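In structure tokens, one chain follows: the form predicted on its own.
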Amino acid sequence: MRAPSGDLVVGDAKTAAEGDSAEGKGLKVRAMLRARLGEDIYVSWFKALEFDSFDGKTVKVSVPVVFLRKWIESHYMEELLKCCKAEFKTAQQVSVSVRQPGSNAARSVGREVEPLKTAREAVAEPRAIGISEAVRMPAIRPVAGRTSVDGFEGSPLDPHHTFDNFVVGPANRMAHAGAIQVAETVLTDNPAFNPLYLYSSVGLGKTHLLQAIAWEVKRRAENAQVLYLTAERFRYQFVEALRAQDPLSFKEKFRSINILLIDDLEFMQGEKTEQEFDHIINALLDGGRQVVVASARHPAQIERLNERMRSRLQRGLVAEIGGFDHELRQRVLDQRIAEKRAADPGFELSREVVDILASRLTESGRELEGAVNRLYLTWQHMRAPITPDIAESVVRDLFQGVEPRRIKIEDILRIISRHFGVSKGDLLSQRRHRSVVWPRQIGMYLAKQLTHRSLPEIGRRFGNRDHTTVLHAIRKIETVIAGDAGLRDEIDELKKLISH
């Protein structure tokens, strides 16, 4: 059937039956593109292209995603127009649009597209899970929900945040080991570490480990009284109790608890909230109940904590999760890819693509997971291999947001501690022994050289010191460097280690 004004609508059975159909011309254009550009380029960029219509002047084609349209328009429009003119004799231009899922175009020009299943259908459909033994999936996956104690609802738990899919490496091995031991021993007569305090920058796995502990304890003992709360939810629940003039009921919620997990401690704000938090944590620890805390900062660097609470939080195990190295980033990507492949065995990313992502996305595990999610969605639309060009196109905005690594004072403290053999606690303490003071002064000097922090901020991050102390340290190191070539070399080496 001919469309108005002589249009030939590709994919219409009656039109296809007419002599030299638009469908037939579309197939010929495809063949020419394949021959002129080669199999790899054709499969990567034109396999998902569909011919929608021709109005005598414009050949209208469509693709499933925006980036594919932009790439064709910027790289292959001339070749596409040449091939179209060879078959559509009066064609003057080609219009590329993004088609809607389920449109007729998705079934045109000689290929069938399997409809994408909904998430519910995909879960319901039995599949053979082609996943390596190195990636252990839980026999029964936790269902999203919340912990609760005596009707006191905790914060949401992500069913993916289990020990089975936490990727372990040098940066997080101690934190992971501590979390495992707490989960395994919390209900025994010999608990491992109490409290357990985990800290790191954003997106490196603190929340994952806290929730993994919650899932594991509940798996081992279904009736265990487990409560996972963000600091914000703790504050909200407490404020609600104050408004109801019933703060005692809030305290009572914690009496029967076996383990309390507090996330994002640095956001515990409000004088009354902080006091209540202190009382509850002290009561739990005094009663032998397990406490696990996660924060972006070491306890010594959280100004709102009083000295007693700071001391108690450091009594058990304080474990830092550091930045991921290249190998760990690759393994995180492999894990996330394997999880996608468990639900959809056809999905894969080449080692070249994985290496590009691991090299360019260095800030956090969330970036890596987000990149895999984007590429998986792209693959679902295209059902074609994800080439390095496609990968860079899909996650280009993530790459553009990656600036040279911003050095943090935590990085400086870590390297100084390792280089001079002193603990970070000593560097942040009030100790005045030369074995501590000298490394501390070098650290302050490097903080001024390598970061944009002000003197008061540097002083605060080095154990709440006055800015004049920082200024004195900087001037002293500058004076010694001027006449000591050995120290200059040592400082240069430290800068390289910190910047690496």
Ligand code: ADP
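Throughout, rigid core stands for the largest set of C-alpha atoms superposing within 1.5 Å between the two forms. Positions refer to the first chain, counted from 1. Here the structure is a predicted model, which means the values were calculated and not measured. First, how it differs from the form predicted in complex with the named molecule.
- Shown in the overlay between the two forms, fitted on the rigid core, is a CA shift at residue 246 smaller than 2 Å.
- Comparing the forms between the two forms, the C-alpha position of residue 350 differs by less than 2 angstroms, with the core used for superposition.
- With a cut-off of 2 Å and the rigid core superposed, residue 286 has a Cα displacement that falls short of the cut-off between the two forms.
Let me have the form predicted in complex with the named molecule next, following on from the form predicted on its own.
The text that comes after this line covers the one chain and nothing more.
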């Protein structure tokens, strides 16, 4: 029996004599948990809880995934028992089990694994408190902008993308908790779950969390072998190794890894690359090494993956990041403002302005960040308070629905640089190495497609190049796209990223 909301429900196992009153008890326990822990925590951890039975002594409850069970057991058992005792008067204990998959309350998929003992104790505060409190960690001072293993360089890491700068709310609570647990347990004998798979639409914090894990593991153990790679960089490095007829050395690089973080899995394309990825992931998982993956889609929805890989990727924790609610958007804005203020204490945005931004910019964290950046620049320029009117006009082109966002070449350069793991400086330089020429050409092609700039203008913005160079790039990409569905998909994904 399930309430339409998926809320806590008293199961059918109750005895006839208990009847409605047991159901009433379940509801009361729910109300009590809600009141004691707060709406946010209740929704995150108890919404999917069901009451299965009560034998006069043990209250049996269930949740859809192992992760929830462990979390409740390590953080909220006392509270849960207390609330149950208030209603089920003779109750002495509560037992939490994982019910069979297939429940529509389950957002994520877990597999029954050995309970984590020492590692769990090591990561969890024994007190029943919210995760944002439980996981608060000392400030992280990033020292380097990249991970590397055995001379093999990962994709760049943004020093802002730490757990400290990540705001937790209902939309990302599970993904964040999973990320924290991985970061804290990966170097222990009891890793949390493997793999951790995060997915969401664009701009909701996947990359931020992956990089936060990388920073945190490095902070804990300088020598930890951490590798953060976009799928694109993985592919590029592998193709280079093939070209150099040295594919074995590519595999070798992964041997000593403690944790591999793969971002934007949907870009893992090309038959050989996919096979190699398959190989490496299987080898790492078999060897007990931690794997973390971020993607725009659930593993079951990535058609290119083979069946075995799809199911392997679902065996740990699969967590979705949902759209942000108003409050979370406000808090992300506050966080961004606080970061600016740390550098420049005079900068301020009124509650009214923050509220306007949070009401209008509903799509992604990227918009929120962009709005604060723009307003900060405006403020630097004017050195006068930002009025709601100014805020509206400065961020108008970020506002959804008012007018389509005008795409800037700057946006294209930023996304191309992030996606291919080459710096903007390289894109604009005279370097003619394949690793920069290809991204540069794709960038020029996208600039022609997505902006109204003329060819000479595009040439100028891409490192003072001649318009014939731009034309050549466009023709080249058009030709390759015509015969390569993979590249077409990739370009489509890039367009989506740029348009956001």
